[in-house]
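Heads up, the chain below is alone and in the form predicted on its own; it's given as structure tokens.
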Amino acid sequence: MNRIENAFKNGKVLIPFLTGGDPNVDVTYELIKVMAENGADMIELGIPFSDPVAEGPAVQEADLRALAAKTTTDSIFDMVERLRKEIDIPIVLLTYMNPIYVYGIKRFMEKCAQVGVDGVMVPDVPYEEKSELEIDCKENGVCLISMTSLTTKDRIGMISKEAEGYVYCISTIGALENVDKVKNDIADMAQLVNEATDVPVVVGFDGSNVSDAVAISEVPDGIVLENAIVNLVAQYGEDAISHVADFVKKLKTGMIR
């Protein structure tokens, strides 16, 4: 059993997004270590890049903020390296189909293996294209998690029959008007991959509130956190450590309850 796979086996799953070297490496490496300690069941971590097409203005202004901090696809892999020395729980990168070819596409997935890299989200690589990343991460045994959202319902079930790790439902979700018509929209989108595939399901949440974000937590497998840790390092920079801790274990309490 690999480490995805396990961590969905103790219920919800807890997943904080952070993009590398933001607001540098040595931060990001405590940030990690102190999120696995309170209560996350994952990590995606993401690259800096900067077109990050699929983000919204947070996520591309930490992306900015790595790549002035000289964060290199390097000193995310050494990092990642020291930290599986610490913890194991598993470490999902968010990258974009470019660094990934300047890299090299067979040398990318051997250093994700290599490191202790689960599984990689590439947002701007369709499912007709995955072919392209696919052969290399299975023969690395790295996971290419698949993405969906409700705005392509006819594709959902197509997307969701191959996936493995988990499927992530790109969802707008902030500050939630009527939680139950949202928790609704997400049930609906969770059938429709349950119907092709048991691979689990995870919804993104890009707000900050934690009663919010536990209430869609009930639905989903798991929930990630798109944009609350993102904001939290943006407000307060190398010394948003704790603020993060506090944030995570508060979250993660009201999820098991």
Given for the second form:
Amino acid sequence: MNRIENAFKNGKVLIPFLTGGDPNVDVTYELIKVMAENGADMIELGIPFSDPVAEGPAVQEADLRALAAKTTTDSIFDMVERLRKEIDIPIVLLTYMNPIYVYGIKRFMEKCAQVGVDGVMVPDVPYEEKSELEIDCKENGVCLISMTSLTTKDRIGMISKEAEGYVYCISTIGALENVDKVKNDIADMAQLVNEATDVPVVVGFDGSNVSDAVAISEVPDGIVLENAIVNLVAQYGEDAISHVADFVKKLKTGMIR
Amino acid sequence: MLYKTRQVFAKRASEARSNCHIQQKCQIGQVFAKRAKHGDRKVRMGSMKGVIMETGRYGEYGGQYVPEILMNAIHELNQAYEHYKNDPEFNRELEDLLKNYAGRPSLLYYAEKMTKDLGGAKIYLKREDLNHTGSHKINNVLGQVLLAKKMGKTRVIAETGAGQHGVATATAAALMGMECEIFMGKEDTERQALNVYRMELLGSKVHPVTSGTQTLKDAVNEAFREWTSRCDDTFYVLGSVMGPHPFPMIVRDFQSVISKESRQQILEAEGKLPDAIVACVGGGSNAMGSFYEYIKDEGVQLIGCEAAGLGVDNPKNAATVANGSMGIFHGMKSLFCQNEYGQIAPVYSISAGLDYPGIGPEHAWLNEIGRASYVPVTDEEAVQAFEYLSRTEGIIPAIESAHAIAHVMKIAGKMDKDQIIIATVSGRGDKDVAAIARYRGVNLYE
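Next up, can you give the form predicted together with its partner chain of this protein, since the form predicted on its own came first?
Whole complex next, starting from this chain.
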């Protein structure tokens, strides 16, 4: 059984996102280790890109800090290879099409398989363009994670039918003014996904408040922290490790309870 | 190719069709069906002459690499454009705007003094600088804002580099009663301060973009982000032949009025087609518009002039064809200035309008098949041409357009006297006077 399927076998899944190499690769290594130890069920790891247009300013700044620290696609792969000796939770890489394309799509996916990356998510490759990645992903056993959104509800079925690993619902859920409405929206999306596929549904949460995150996580199969960890790293830099560990632990405890 | 892969494509063809809004026109379905039939994942439809292909591909270049959130907005735009481009009422309104508001047709002016001075080919200037708002940008903007209005949108957004596209968009928005917000790199708001004030006068809000390199590339990033967060009532007026399909096609079609006119004008004036068309290229909208009607005329050389900044061998340049490589960015597969890991390079040019690390996909294609050629022009050469055209013909060109003039100065003397060059003066240079003065060490501030 692959690591992603396995991760969804024991209840709600907590997936922190962080930009690899921010503030440097060694700190990222430690951060992932402590997150795994404190309840993270999966990691979404960003390969920094100069122009992350699908993400907000927090991630853009994290990417630029990582690039300034001379982080490269290869240094991220090396780090994942070392991490695989320590942790067994799935690692999904999030990056843009250009770093993959320029690295060589085939070479990139082979490298993923070699170092122990379980999936890739490419926010500027929609359904219409995914065939360019699909074959090399399949041949190397790398899940190509599909994204869906509330503004394109009518496409959720089409996308979900071909989804692997999990379906990622993009949301712009930050501060919660109306928890019930947000939960209803997520339930709508999740239902559309479930009608088309058996793979689990996760939702992106871009806030940093633990109780909001816990509330949101009641609906889907899992929740992705889009900004919370990135913000802690921005605030504390190399000293972020204990803060991140505490945050993940608190959230995971809330989600179980 | 593996039988299994063909099956995958066949399956996706039928699924894409069943999910498509307009089944008989389902482009995705057609592509997958064709890929399944030919067993080739790279099958693209359409002719080989730079004519738009149904999936927005020009050879390998182009495509729709945008976040899922934007896909419906992109499809909606494509369907609306495919409808209105053949709508007589839309075309009548657009023609009326181009004629009675923008002042078209623009002149094709015989630059006699320049011709004599350079001593070779006859030089004609296509005077896009004489359009309302002072550049070719108005051609595209009137088309897109009219389309936005027909689509029921109430708000337009745009990126701008030099400010010409921003001013044109703000103008069209004022005329057609749309709310308008412009994204402009902070560095560009400083070197083109007058244009910022112009846009504000026209009732638009200008957002200085402080992320990344604070130039055109980052302004495009922010405009896309804004569109992502609000696409229901908002139309993104993209300023060049770039971005995801259908933008490169829409902008090319609206700009091709330049070559439609010039082809007719030169036939009237000279009774024959020109030997060369010369235009500057950033993203490439004025060049695409200047080239388009001549693509089929194989005897007409098409030459795009890229900004080489301090020189093609100096890191401070923006010469994409000379220094770039294939990549995927801003919604399109094309050529980009980038490093070995696909990080987009910070580029530089004295001209804010050419200061962009990519080029439109159709240009990349024309370059690949050898139908057009692209040459680098440095800051210094462009400034000399800026001064030369002002002195010789009494025409102050935009510093962007001066890149094209600089190349004409290099080639005209080597050509025969019965040969003809048409160079596009894409905009007027008033906006650049203070910056050129500073370049020459004259302490002049706006």
